[in-house]
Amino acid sequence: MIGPLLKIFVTNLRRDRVVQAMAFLLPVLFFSIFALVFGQQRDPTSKVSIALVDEDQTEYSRRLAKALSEEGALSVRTHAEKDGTGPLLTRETGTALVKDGIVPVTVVLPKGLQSSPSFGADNTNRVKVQILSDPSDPIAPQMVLGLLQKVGFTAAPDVMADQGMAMFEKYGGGLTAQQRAAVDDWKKELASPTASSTTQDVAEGFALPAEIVNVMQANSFGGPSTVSFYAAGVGVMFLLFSCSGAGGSLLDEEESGTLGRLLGSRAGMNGVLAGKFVFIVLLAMTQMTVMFLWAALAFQLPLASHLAGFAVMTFFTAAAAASFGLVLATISRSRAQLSGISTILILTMSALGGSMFPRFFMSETMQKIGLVTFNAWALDGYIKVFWRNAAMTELWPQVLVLSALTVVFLTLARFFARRWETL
């Protein structure tokens, strides 16, 4: 008895392409995506673009700036224009570059850096190099911090040694002529490319004071929050599921015979699809509103100060999701088939597009691949609104793509729906 049953089950599996994809294709696909994302988050051959502001304007700061510019891992920008023209960057313009997402880091060499002690008893009074960062890229600030320490040792070892000896003289009672001569010899050795490992180890005691400053979140409540990433990501993913489920009502109406009567009325197929589309758009907008309201109430997402941008992104996101749901419904032959197809497509789109984990954790190649998905454009729009405080006019790329997707999906849905008119 078991033999014939197994034969029946195998036959059913061979005939059901959706089940085959769910069982064999989807796990391999997800494994590949996660392996690509977490296995190579940043291309080691690519340079990190940073902005550099020199407020100190001393020989020391110029040597640090030159050393940073010569680092192979960095692409350093010091002027307003990318091609090196225009006025020098200031703290304000450098901060704007980070907030606008043009560079992940701006390094500020503050005034008084050379005269400030690099270590010692005056710890609280030290002037520190500031690394103004956007936490959406968690790797770049740490990388720049490490390179700063490197160039601090190699670009100006004599300055750092002088700072250390000045602190020693201040708190240690001064140096004799013989000790000063020994320090001068040590400085010469430190500057030499053949300096001994012992000398280099001692030099590491003179650390360049630096701190990472998050310019995107002035405080946990008033500024943008990482909550916006996850509210948008989770919201868009479940929006696609709900829209595909709502579009599946066409299949229920076909099974009950209601669809045939609707097609025979004055509404016709165009009227039926238009009605479904409007209903699903309103449902989707309500769903996203509830999601973001909860984020505002429970997690202090600054929704009230971003209502206009939220409304624009929610409308166009809902329209694209609704039309996508109608396409899935019109290409499916049953509710079960719709469920399988929508699960495969939506989970894949969500993994690539940033709904499951932020795209800024991915390599540049994976981020570009993610742009083929609906999710990536919707999430980029919400991030612009809540994270970067973008003006309404800056949303045009996302709005344009979502509008184009809506038109394309509605056209496809109307094309596939012709099968019901021939019944």
The other form holds:
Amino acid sequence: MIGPLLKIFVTNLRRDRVVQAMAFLLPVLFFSIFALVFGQQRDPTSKVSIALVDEDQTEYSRRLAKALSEEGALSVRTHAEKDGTGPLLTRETGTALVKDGIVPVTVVLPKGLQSSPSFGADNTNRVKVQILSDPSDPIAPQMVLGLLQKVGFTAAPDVMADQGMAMFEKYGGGLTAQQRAAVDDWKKELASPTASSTTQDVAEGFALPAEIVNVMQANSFGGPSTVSFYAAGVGVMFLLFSCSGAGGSLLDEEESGTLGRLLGSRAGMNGVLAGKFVFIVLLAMTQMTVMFLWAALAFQLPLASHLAGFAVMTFFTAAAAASFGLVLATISRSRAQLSGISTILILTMSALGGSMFPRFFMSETMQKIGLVTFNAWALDGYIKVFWRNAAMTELWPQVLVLSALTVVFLTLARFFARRWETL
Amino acid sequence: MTQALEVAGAAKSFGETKALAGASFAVRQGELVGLLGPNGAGKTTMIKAIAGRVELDAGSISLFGREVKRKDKRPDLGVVPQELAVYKLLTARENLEAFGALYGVSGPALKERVNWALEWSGLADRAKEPVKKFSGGMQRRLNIACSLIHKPRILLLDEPTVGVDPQSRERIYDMLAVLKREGVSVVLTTHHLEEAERRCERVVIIDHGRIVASGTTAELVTQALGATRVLAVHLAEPHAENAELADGWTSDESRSTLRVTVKDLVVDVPRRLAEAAGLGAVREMNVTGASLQDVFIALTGRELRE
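The form predicted together with the partner chain is what I need now, so please give it after the form predicted on its own.
Now the complete complex, all chains and molecules, led by this one.
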């Protein structure tokens, strides 16, 4: 009895490519994507790009800057241009680089760093190295902090020793001539590039005063508006699902015969597609608005202060998503096929494009691959608006790409829709 | 006189399959014509070609003397598809208003046409209900009404009574008769031969993409069978499944009713009765005039539903 049933089910499975793809291809695809995303969050061979501002302009700060530049894990820029040209970076321009998402971290060596005591209980009087950071990348500032501690000693241990001895003399009294001579000998050894490992061990007991400073805006949830990322990420993914579902009404209308009736009317195929497009765009815009309104009400997302940027991104995102839904509907032969194709495509695009997992956590290679997806451009736009407070004019790359995608998708949809016009 | 619809040498192939193979027929204004044919004969392709949904490989289609190409608008044409092509979450009135607007009717004219369509289809008292709550027959009536909202002069109906109970079928034909009286030409495809015989002024029989006969039932009987009668013999028990029937006999699915056309009652009836008796005991017999079914079998060599 089970045998014939198995035969029926296996034959059905063998002939249903959508089910096969969902059962075997999709899990493998997702595993691969997540393995790439989570397995290579940081490519060990790639460098973290940082900016460096030297306000102190002392021997000590120059040595720190030089040591940081020589760190294999860092790519340090000190000038306005990446190639080392242009004016030296200032605190303001360095902050702007972080805010604009060009570098995740700007290290500021503040004025008075060399003369400020590095050790002691009086923490408020210490001049600290500042790591201006964008918390969208939580790894980079910690990495830079660690490297700063390292170079603080390996680059200028004699300076650190000077500061330590000064503190000692302040609270413990002056050194004898013999002690002074011994310390001088030790400092010479510290200043030598071939300092012994014992000396380095001793140096590890010190700490370079440094602090991580968040230069992005914050809401009551602590960090910058991370809520905006998740609202956009989840919103865009579900936007694609709802747009493909709405586009699928073409297939329902084909089955019910209403499509034939519509095609016989003055609307024609151009009118039908235009009507569908406008409707789905409005639906998608409403959906995103509801999502962001809820985020504003429940999670203090600063929607009101970013209304214009939100409107621009939502319009162009909705247009691209609507045209994408129409393409999927016009290439599908049935609702079941549409459902299978859209699930595979949308989940893949969402994983690669950062809807499920922020792209800035991914390796640079994966971030570049993600740019082939619709989601990545939409999310980048929303992040610019809500996270980086970008001006409207700065949204042009995202707007341009989303507009181009809309045109391409609509053209494809019109091409594939020809099958309904004539037999 | 200008024909309302004229199809000349229509040919259309889908790969190796010839759906239409040079079919020609015409419909006069205010005429109700039944287009009959077994499954795959080319009826739906013909309807779609007239509606502009199929590009003909050869031949022409003219509406009121004007040849129309596939992409030409057809404001004089209303097409009722076989499917229930209405939006089921919309009310009857909303459906009519939507399709009316899409077909270029607006303002007071639209309101007037919607009210007319609701009255004509007997749905006026249910106009504000979603279509999904309608019975199958009511949905069929609305389906037809939606095709009439722009006041076409020719109405094409593809199997308008399929899946409809006999009472609703009669109502639909009554509605079509009203249209005919108003001068609308009606062309319908159907599987119900007796309905076509009773309700259509003229019948066009299509088979293998060709028009094999056209005329009133009486004309078709004369053309196909001459002055013949049909002898029906009912056997007491079904005959053997593999029994060989003598020339001209057909047997129904139950294998207990046999039919054959006879010309000379005195000579042919006794001979044919003897042939039938060879298959089993004869319980009953009767002789009637030939029907459209007989004509159809004579012309196509098969039952309509084959």
